[in-house]
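Shown next as C-alpha cells: one chain only, the form predicted on its own.
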Amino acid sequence: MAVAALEGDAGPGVDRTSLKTKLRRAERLNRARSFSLVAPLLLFVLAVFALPIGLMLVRSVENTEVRDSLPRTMVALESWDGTATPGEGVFAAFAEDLVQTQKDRTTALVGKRINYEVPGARSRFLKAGRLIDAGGGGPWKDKFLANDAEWGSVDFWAIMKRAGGVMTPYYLLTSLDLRQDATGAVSWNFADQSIFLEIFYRTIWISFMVTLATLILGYPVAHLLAILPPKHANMLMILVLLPFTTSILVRTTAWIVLLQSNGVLNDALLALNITTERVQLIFNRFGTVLAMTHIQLPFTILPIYSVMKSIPASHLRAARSLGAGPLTAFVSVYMPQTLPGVGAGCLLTFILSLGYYITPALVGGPQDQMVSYFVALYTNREMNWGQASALGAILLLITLVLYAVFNRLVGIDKVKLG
C-alpha cells in the first residue's frame, strides 16, 4: 500500500523504481533495528535456557567413556559374532588399551561405566589394571581368564560391545525402571533396583497435593483482595507478597523451627490439651506439603486475583435481581469467570512444585524426596551425569505431557496470568 501510494503521488519526472527501492531499504532498516532490540533477550534465553536443556538431552544419551578409553578393543569387537568368548585378538587389543588407561588413570572410570550394567565390573577392571602393571606378555586371553573367570562371559563382552556405542539408551531406560539384557531385549528392571517410577509418581502426587492446598487456601484470599476497598486490599496484598522478600531457604528453616518436636506448634497443641504427647510434624509428608504450600501460595493467589479484579460487580447484582440466591449467583455466575485465573495459578504452582529440591530435603523424610533430590545426588555425589540428565529429561517430558493435557482439556488460550 505504501509503495502504491508513493507511485501514485510521484510526478512524471520521478524515478518510481528508485522510490520503491528506498522504501524497501527503509523497511529492512526498521526490521533490523527492531531485531537488534530483541536480540539481547533472545541470546540470553538461548544461553541460559535453551542451551542447558539441549546439553542435558544430549548428555542423557551420550556414551563416550568406553569408546574413548578402549578404542582398539571396540574395533576388535566389531568382527566378534557374540556366540563364544572373544579370541586372543580381542584380549590383546584390550591389554593394549589397559596399558594406556593405566597411564591416564582412567581404568576405574571405564570400570565404573560398565559397572552400571554389570555389578562388580569396576573391581574386575582394577584387577586387570594391576595385571597389566605387573608386566609380561601374552597370551592375554589365558592371563585374563586366570585373573578373573568372568572375563570369559559372553554376556559380559556383549555388554562391553554395546557400551562402546556413541549413544546409549541405558540412562533413559534406567530412569523408567527398565533394563537391557545382553541380547538387547528390554524388560523390567530387578525389583531391588526399580525405584524411579515410584519417585516420579511421588513427585507428581506431592505437586498435586500442594496445588490443591494452595487453591483451597488461595481462592478465598484472592476473592477478599478483589472485593475489599483499595486501602485494605493494598495492606492485604503486602502481606501476600511479603514472603518474596525472604529466600526459600529462610522460609523452609522457619518451618523447621515451628514443626520440630520441641517447636512452637507442638507446645501450642500441648498447652491447649489438643494432644497429650508431642506429634511428629516434620520429616514426613505433612511437613513437606505444608512448607511447599506456604511457599507456593502467592503464585496461586496472584493470577486468580488478577482475573477476579476484572470481573464487574454488576454481574452478581444482575444474577441476584433475576432471583438467584447469593450462593447460586456466586457458583453459577462468578466462579466460571474466574476459571482462567484458577487454571493459570494451578498450572504455575504445579509446574514449579515438580522441581522442588531444598524444601523436601530439609523438612521431608526419606520417602518424601522428589526427582530433583536424585538429580542432585547423581550430579554431586555419584558423579553420574548421564543418569542425572536422563532423570531431568524424563521430568521435562512429564511436564510437557501434562501441559499438553491441560491445553487439551482447558485450553492454554483461556488462561490469564494478569
Given for the second form:
Amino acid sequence: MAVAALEGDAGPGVDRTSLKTKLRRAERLNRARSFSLVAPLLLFVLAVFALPIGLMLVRSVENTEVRDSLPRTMVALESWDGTATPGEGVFAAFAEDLVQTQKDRTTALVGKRINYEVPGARSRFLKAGRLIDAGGGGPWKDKFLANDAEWGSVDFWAIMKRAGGVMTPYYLLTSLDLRQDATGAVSWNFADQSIFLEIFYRTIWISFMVTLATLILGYPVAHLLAILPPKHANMLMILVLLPFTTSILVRTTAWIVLLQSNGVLNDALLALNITTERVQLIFNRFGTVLAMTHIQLPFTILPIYSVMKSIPASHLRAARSLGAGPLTAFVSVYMPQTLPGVGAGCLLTFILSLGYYITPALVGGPQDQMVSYFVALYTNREMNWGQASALGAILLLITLVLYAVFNRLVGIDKVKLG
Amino acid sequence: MLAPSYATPREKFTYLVFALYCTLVFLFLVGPILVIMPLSFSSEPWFTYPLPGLSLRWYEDFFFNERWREALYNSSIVAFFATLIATGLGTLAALGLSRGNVPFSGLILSILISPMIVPVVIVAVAMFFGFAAVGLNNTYLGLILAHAILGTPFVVITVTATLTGFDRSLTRAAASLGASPWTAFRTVTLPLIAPGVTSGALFAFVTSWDEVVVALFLASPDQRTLPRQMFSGIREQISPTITAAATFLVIFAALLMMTLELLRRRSERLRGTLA
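What I would like now is the form predicted in complex with its partner chain, since the data block earlier showed the form predicted on its own; can you produce it?
Every component of the complex follows; first up is the chain already shown.
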C-alpha cells in the first residue's frame, strides 16, 4: 500500500503521500533536534576522553624507537636470512645510523628499547656509541665484534630486526608474563621478570575481598533501612551518605590516624590491656581492605536498599502465615527477591575496586599495590610508556567487560544517586 | 520496634542482635570521620586522646599558609568551571536523550556514563599523553576539561532521573499557547527539573573538588589543588593541618548533603502537586 501511495502521482494518492512524507520529515527533524542536544556532550566526551584513551591503546603496541633511529640498519637487515651473523653491509649501515643517534643523543633510547628484550643491550649500545665517537672508518664488523663479542649473536640481530617492526606485541605479552624468543615463539617469561600476572591476581583478589566485606556489612544495613519507617530511615541514610560525599583523601587520612602504630586504635588497645605491644594495623593488606571497604560500602548498600524497598512486607507475612519459620521465610522468600540488588551493588563495587590507586598507595604496603599503581609507576618513574599503556589496556578491557555485564544485567540508566 | 508483633522471644532476640550489628556498621561508617575532627583542635602536633589542650593553630595554618590558601583557590576555580561545563552539556544531553527518539541511545548513554567506570588512573595517563600533544598539560584549562569529563556522568544520571517523572504535555501546552521552544524551556521545563540539575551540579562539583589522581598527572605545582596538597602532605608526614583541612572538607560535604536533601524534598513536593 505504501508502494502504491508512493507511486500514485495523481488523484487522492497525492494527498496521502505528501502527508506521509511530511510526517516522516517532521519526525526526522525532531530526531535531528534531539540528537543536536546530545551531540555537544558526545563530541566533548569523544574528543577529550575517548580519543586520548584510544591513543593510549595504540601506544601499547607502538614501536617507533628502532625504526626512527636506525633506518639504514633496518633496510640492510631486510635481506638478511637470519642463519648467521650479518655481513659487513649491515654493520656499516648500523655504524652510519649510530653516528646520527650519537649526534641526536638517542643512542641510549634505542639501547633502552632493545634492553627490554635483551638484558644488557643498553650498555652495549652506549659502548658502541663511544666506539663511533672515537672515529676511524671500516670495516665495521670486526671493530664491533672486538668491542663486544655479543654483536655477533644471531639471536640478537633477529630481535633487532623484529624490534624494527611497525607494531610490537612485546608490552602486552610482558603484561601477561609472556615473552617471545628470537624465533618468535611465545613462552612464559623468566621468573625474575614475571611480576604482572601476580599483580592482576592481587588486584582481583583484593577487589573480591572488598566486595565480600561490603556485602556482609551492607546487606543487614540495607535491610534495616528498608524496613524502618521513613522518618528514621532518612536519618540513618544520612550516616550512609555522609561518608559517601566525604573526600576519599579525608577518609584515608582518618584511617591512617586511627590505625598507625602510635595511632588512636593502638592507644586504646594498650590502655584497655587487650594487647601488650603495638600492633601493625596499617601499611599491610588488612589496612588496605579495611579502608577500601569503608569507601565502597555505600556503593554496595544503595542498590541493595533500593531493591529491598520495593519488596512488599506482606510477602514475609504471607510466608509465615503459611507455616514457614522466620529463617525459612527470610531465606526462601525474601532473599531471592533481593538478588538483583545484591548483583548490582556487588558488581559496581567490584568494578570500582579494580581501579583503586590512591588508597592502596597511602595505606598499603609494597605487596598491596594494585594494577593502577603500576600504570602510574611505569608512566612517571620508569618512563616505560609502552608498558604503562599495555597494563592500562588490559585493566581497561577487564573493566569494560564487567561494565557490559553490569549494563546487560542492571542497566546503567537504573543507577540512582542519593 | 523492629520485630513484628507476632515475633517469638527468640526472634525478638535475633532482631536485637541484628540492630546491634547494624549499629556497629554505622559506627564503622562515621566513626573514623568523627574521630579525626577533634584532633584538629589539639594544641600539640600528635594524635592522642585525651587532647593535651585546645587550640586553633592548625586552622590558622590552613587558612593563612600561602600553600594551603593557593590550593584552596585553585580547587575553587577548577571545580567552578568544571561544574559549569559538566552541568551545561550534561543537562542538554539528558534533555535530548529523554525525548526518546535519538538513534543508538543505549550506546550513547553507555559512552556518556563511562568516565564514571573507567579506572581514573587510565583517564589520567591517557589525558597526560593526549594533552601533552596539544599543550594542555600544566594548564588550568586542561585540568578543568578533565574534571568536567569526570563530572558529566553524574549530571546525566540525575537529570535523566528527574526527567522520567516529567510530564511532556506541559511543554506541548506551552508551545500551543505560543511560547517559543526557548521560552517553554526557560519558564516551564527548567523550573521543574531544577532540583535534578542542581544535585547533578553538586555531584559534579564534589567530583572535581575531591579529585586527586588526574590533578597529580595534569597539574604543575602552579595548579596544585587542595586534594593534591593533602596527598603530598599525607605521603610525607601527617601534620595536624591535614586534619584541619579534612574537618573543613567534612563540614563542607555535610552542607552539600543538606542542600541535596532539601532539593530532594522540594522535588518530591513538586511531583506531589503534579501527580
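Between two forms, the rigid core is the largest collection of C-alphas that superpose within 1.5 Å. Predicted model only: the values in this text are computed from it and were never measured. Numbering follows the first chain given and starts at 1.
Exceeds or equals 2 Å, Cα of residue 377 between the two forms, core fit | No: residue 377 shifts by under 2 Å between the two forms.
Hey, does residue 48 budge by 2 Å or more at the Cα between the two forms once the core is superposed?
-> For residue 48, whose C-alpha is compared between the two forms after core superposition, the shift is 2 Å or more.
Look at the Cα of residue 397 between the two forms with the rigid core superposed and state its shift in Å.
-> That residue's C-alpha sits 3.2 Å away in the other form.
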